[in-house]
Every structure is written in C-alpha cells, then in structure tokens.
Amino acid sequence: MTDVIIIGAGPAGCTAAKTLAQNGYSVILLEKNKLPRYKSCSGQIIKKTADLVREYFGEDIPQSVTCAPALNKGMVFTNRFGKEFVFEQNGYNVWRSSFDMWLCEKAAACGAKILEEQTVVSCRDTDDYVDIEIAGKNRYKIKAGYVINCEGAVGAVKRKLLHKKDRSIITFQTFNKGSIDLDRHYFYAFLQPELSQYDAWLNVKDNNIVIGVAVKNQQNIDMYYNRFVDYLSEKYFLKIQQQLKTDKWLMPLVDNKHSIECGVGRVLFAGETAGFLNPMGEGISSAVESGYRAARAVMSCFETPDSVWQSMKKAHNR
C-alpha cells in the first residue's frame, strides 16, 4: 500500500510526484519506458513554463538540458491566409529526454520512488483504494490511496476507465541536415490548410532542422509533408542534405468539441491525459501546472475523496 501512484514520468507526473513527496506522502512514479524517456516534442520552453518550474522546483532550468540554440526568442505564426505574426518572448530550447529526466531526478531527491519500464495493465477503483496491476520484469499488484494518471494523450488506463476512445491527431516530423533562410532562435508554425490538417512547424535543435506536420489520418502524412517541404523550399530556400530520423506521435485534438476530464473516482487525470494543451500544441506549461494542482487536491482532501473533485474542478477552471 502506498499513498499515491503516479503514471507517467513527464512534466505532469514529475511535478505531482515532487510536490507530494516533499510534503511527506509515499509516492511511486511509474514510467513505461526506459529512462531517460523520449518524447517527440519541439522542446520549446515558454516563459510561463520557466516561471512554473522555478516556483514548483525551486530553481531555474539548467543549461545542461538545453540544445543549440539554447535561447528561444519566441514564436512566429503564419495564419491560414498566409499572414505572419511574430510573438517575442524569451524562453529555452531543450531536449525533452534531458528536461524530463531532470524533473524526475528532482522528484526522486524528495523521496518519490521511480520505477521505469513498468506498464499498468489494469486500474480498478474502489471506495477505499485503487488496485493497480503492473507488468515489468514481473507482474504484480499495488494498492494506493489515489492514482494521478499522466500517461499522455492516448493512454490505455484512461480509455479503460472511461470506456471511450480518445480524440487525437498524428504528428510526424523529420530531423535534417541542411540550411534554411530563417532565424533559428524562433519556433515557426504554419496554419495554412493546404500544408496540414492541424498545423505544420519548423524549428532548429543542435543544427538539425526539424520539419513537422499534424494530420488526422496516417495515409495523409506523405502528401502534407511533401507539400510543406516544397513550400519551405520555395519561400525560405530550404535545402535538405540528409534526413537523419523521423518521429511519429499522438497528441490531443483541440477543437470546439474538446473538453477537460478530471478523472474518475480515486483516479485523477493531469497533463495531456486530462486534455490540457495550449494553442499550437504547447503542453509543458499546462502539464506542470495541472500536475501540481492534482497533487494539491490529493493533499488537501486525502481523507475525503468526494472533496478532491471540487478542488480539481476549481483548479481546472483557473
């Protein structure tokens, strides 16, 4: 038996684990992948995220988790009609594997127990506790007072608990050696409908030009990706010398049908699992904040599960 089990060692899970552990709760943080975990992500840390990390983790994001260029000057959006908007705001450019691992180490230093390569097979909510079955090298069960689910946009635990399908989009991006006539210190997003089914983007990480598109159907990836590359080549003189690797991921589909889900019973949702995602796919700031709020809800209402939901709903409304 442990006080809280947290599923997923991303920013939401690590923030929740650190907050609970430093306040004396027994915490187990489960991660299905081997650490450091990899996630397909732009790794752009906006000012809001940096401020939240400073507040909840007690220090600034270290230079060791950044990639070149370490300074991100802001975002440049091109709307559906081709008009460009520049938003200046200093932030960081990080590798998510390094950044997430740093957060994980901070949680462990406060007493959270970190278990990697552990997959949650089942999660059964009862009136008095949550019964979780886990598959790693061995198969075993743990009971917890609460579970904070931070497994991501398309998590199996959430689907089983709510008995419904997640609404998501597919992100596809490539890492390339080459050149382009754009300032590498910005993140670029393009909303023209002919270039993607959600958005297309470009940024630079350690001299790799990252080119990505979001689509609703996998069969459309090549068509939209090739259109986007042609667009960048014509407008910004993109020249690709070598494609180094490709990424494919899933993230929540945010539209006028999108909703935030707090969880069910003693299982709380945070981060992308709850449906949090800022415009243009920025999710780190909302992950950190929602992970912290979920932890605070558990701490303030540990003995009264019904009150946890009132606390969570107030936090989400913020």
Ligand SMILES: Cc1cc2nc3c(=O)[nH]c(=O)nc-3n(C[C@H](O)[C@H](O)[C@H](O)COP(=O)(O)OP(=O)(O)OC[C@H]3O[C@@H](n4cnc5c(N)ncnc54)[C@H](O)[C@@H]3O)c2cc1C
Contents of the next structure:
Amino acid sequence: MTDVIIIGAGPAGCTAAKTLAQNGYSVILLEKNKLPRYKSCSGQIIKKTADLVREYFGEDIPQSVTCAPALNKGMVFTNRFGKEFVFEQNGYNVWRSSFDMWLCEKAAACGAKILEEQTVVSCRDTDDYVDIEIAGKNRYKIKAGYVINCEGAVGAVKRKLLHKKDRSIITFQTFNKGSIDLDRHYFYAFLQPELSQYDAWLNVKDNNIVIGVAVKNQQNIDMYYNRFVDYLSEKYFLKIQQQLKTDKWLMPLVDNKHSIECGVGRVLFAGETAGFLNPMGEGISSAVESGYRAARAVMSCFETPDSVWQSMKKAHNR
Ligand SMILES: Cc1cc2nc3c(=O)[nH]c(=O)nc-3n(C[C@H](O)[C@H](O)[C@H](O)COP(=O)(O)OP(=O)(O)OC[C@H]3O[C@@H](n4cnc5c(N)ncnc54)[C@H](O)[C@@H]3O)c2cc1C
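Show the other one: the form predicted in complex with this ligand, since we just had the form predicted on its own.
And the full complex, kicking off with our chain again.
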C-alpha cells in the first residue's frame, strides 16, 4: 500500500514523483526498463523546458547530461514549399538517458522509491484505491490511493483502461559518422511532403549526425529516409562514412482529431500518455509541466498525506 504509484521514469513520471515525495507523500515510481533507460529522442531541450526544470527541480540542467555541442541555438524549419524559418533560442542538447536519469535521481533524493525492471500490466480503479498488477521477476499486486500513468506513447496500461487504440506515428533515426555543411548548434526540421509523412529532421550529438523521418506506416520508412538522405546530400553536401546505429519509436499523432485524455477515476495521465506533444515533436516541456500538474491534482484531493492512508484503511477494512 502506498499513496501514489507512478508509471514510467520519463520526464513526466520523474516530475510527478519529485513533487509528491517532497511534499511528504509516499511514492513508488515503477519503470519497466533497467535504468538509465534508452529513449529515442533528438534531446533538444528548449528554453521553456530548461525554465520548467529550474522551477520544479530547483537547479539548472547540469553539463554532465549534455552532449556536444552542449548549447542548442535554435530550430531551423523548412516549410512544405522549401522556405526556411529560423527560431533563435538558448537551449540545451542532451542525451535522454542521462537527462532522465538525473531527473530520476532528484526524485529519489526527495524520498520517491524508484523500482526498475517492473512493468505495470494493469490498473483496476475502485472507488477508494487502485489495484496495480506488476510483472517484475514475479507477478504481484500493490494498492495505491492514486496512480499517475506516465508510460509514454506506447500506452499499454492506458489502452486497457480506455479500451481503445492510440493513434501514433513511427519515427526512424540513424546515427552516422560523417560530415554536413550545416551549423551543428541548430536543430533542422523539414516539412516538405516528399521527404516524410510528418516531418524529417537532422541534428548533431557528440559527432553523430542524426537523421530522422516520421511516417504513418512502417513500410514507408526506407523510401522516405532514402529521399531525405539524397536531399541532404544534394543541398547540404551530407557525406556518410559509417552508419553507427538506428532506432524506431512511436509518437502520438497530433492532428486536428487529436485529444488530450486526463485519466480514469484514480488513475491520472500525464506526458505523452495524456497526449501532450507539441506538433513539431517537442514533448519534454509538456511532460514536465503535466507531471507537475498531475501531482498537484492528487495533492489537492488529499490535503494531508494522512488522509490518503485514512481513505485506504477505510477501503481495506470494508
Ligand atoms: C525521435 C524522437 C525525437 C524527439 N525529440 C524531442 C526533442 O528533441 N525535444 C523534446 O522536447 N521532445 C522530443 N521528443 C518527444 C519526447 O521524447 C517525449 O514527448 C517525452 O519523452 C515524453 O515524456 P514522458 O515522460 O511522457 O514519456 P517517456 O519519456 O516516453 O517515458 C515513459 C517511460 O515509461 C516507461 N514505461 C512504459 N510502459 C511502462 C509500463 N507498463 N510499466 C512501467 N514503465 C513503463 C518507459 O520505459 C519510459 O521510461 C522526441 C520523440 C521522439 C520519438
């Protein structure tokens, strides 16, 4: 029995865990992967995210979680007609595994219990508590006053609760040794429909040239990726010496049918689970903010940590 179970050690889950733990609530954060866990991401921390992290974590993002070049000077968007727009900013370029681990350690330092390699299989919401089924080395159940579900775009627990499918797109990235005639301090996004079904992008992380495309269907990856590489080679003299690795991920599909879902009963959703993502694929700022807001929502229901236990005891004695 615990006050709040949080699913997922991404920015939403870590912010919720830290906020609740530092206010005296008992918090268990369950992460299905071994920590630090891998997350496919361009790792561009926009200024808004850096400001939110400073506000909710009380510190600036440390140098140790950044990659070269550590500073992101902005985004360069090329629209569907090939016109370029530059948005200058002062942000950071991070490795997500290190950045998210740092957030996780901050939550642990406030008293949140972090359990890795624990997959939440299901949540059953009752009037007074939530029954959570977990698969680690063994299967077991825990009860909690509330659950904040921050499992990201994959959303298996959410799908079971809502009995409906998520609408997502597939991202594909390659990490390459090579050279390109672009300023590596910027993140470049390309919206020409011939290059991707959503957007295509390029950025540099520790001498890796990262090239990505977002598509609706898996079978379109090769075609769009090859076209994008040809475009970059022709326009910006991209030369790939060696492909080091590839990754594939899911992202919520943000279009005019997109909706935000806040949860079911005592199970609240935050971050990508709730559907928060800016249309260009930036999601860390809304993950941090919605994780914080979900934690505050739980706190406003239970004025003191004791009332969680009283409500749980009442439920238990029934
Ligand atoms: C290719 C790509 C590039 C991106 N680039 C950027 C960028 O540059 N800047 C930006 O701001 N955003 C970017 N995003 C978006 C950003 O990564 C997400 O919006 C953000 O990570 C969402 O945070 P979250 O906490 O909601 O979920 P996540 O970071 O996805 O964390 C969810 C966590 O839950 C865990 N989990 C899942 N299911 C379970 C379960 N059943 N039990 C226990 N644990 C579970 C997962 O292992 C994971 O650790 C990018 C996304 C992609 C795919």
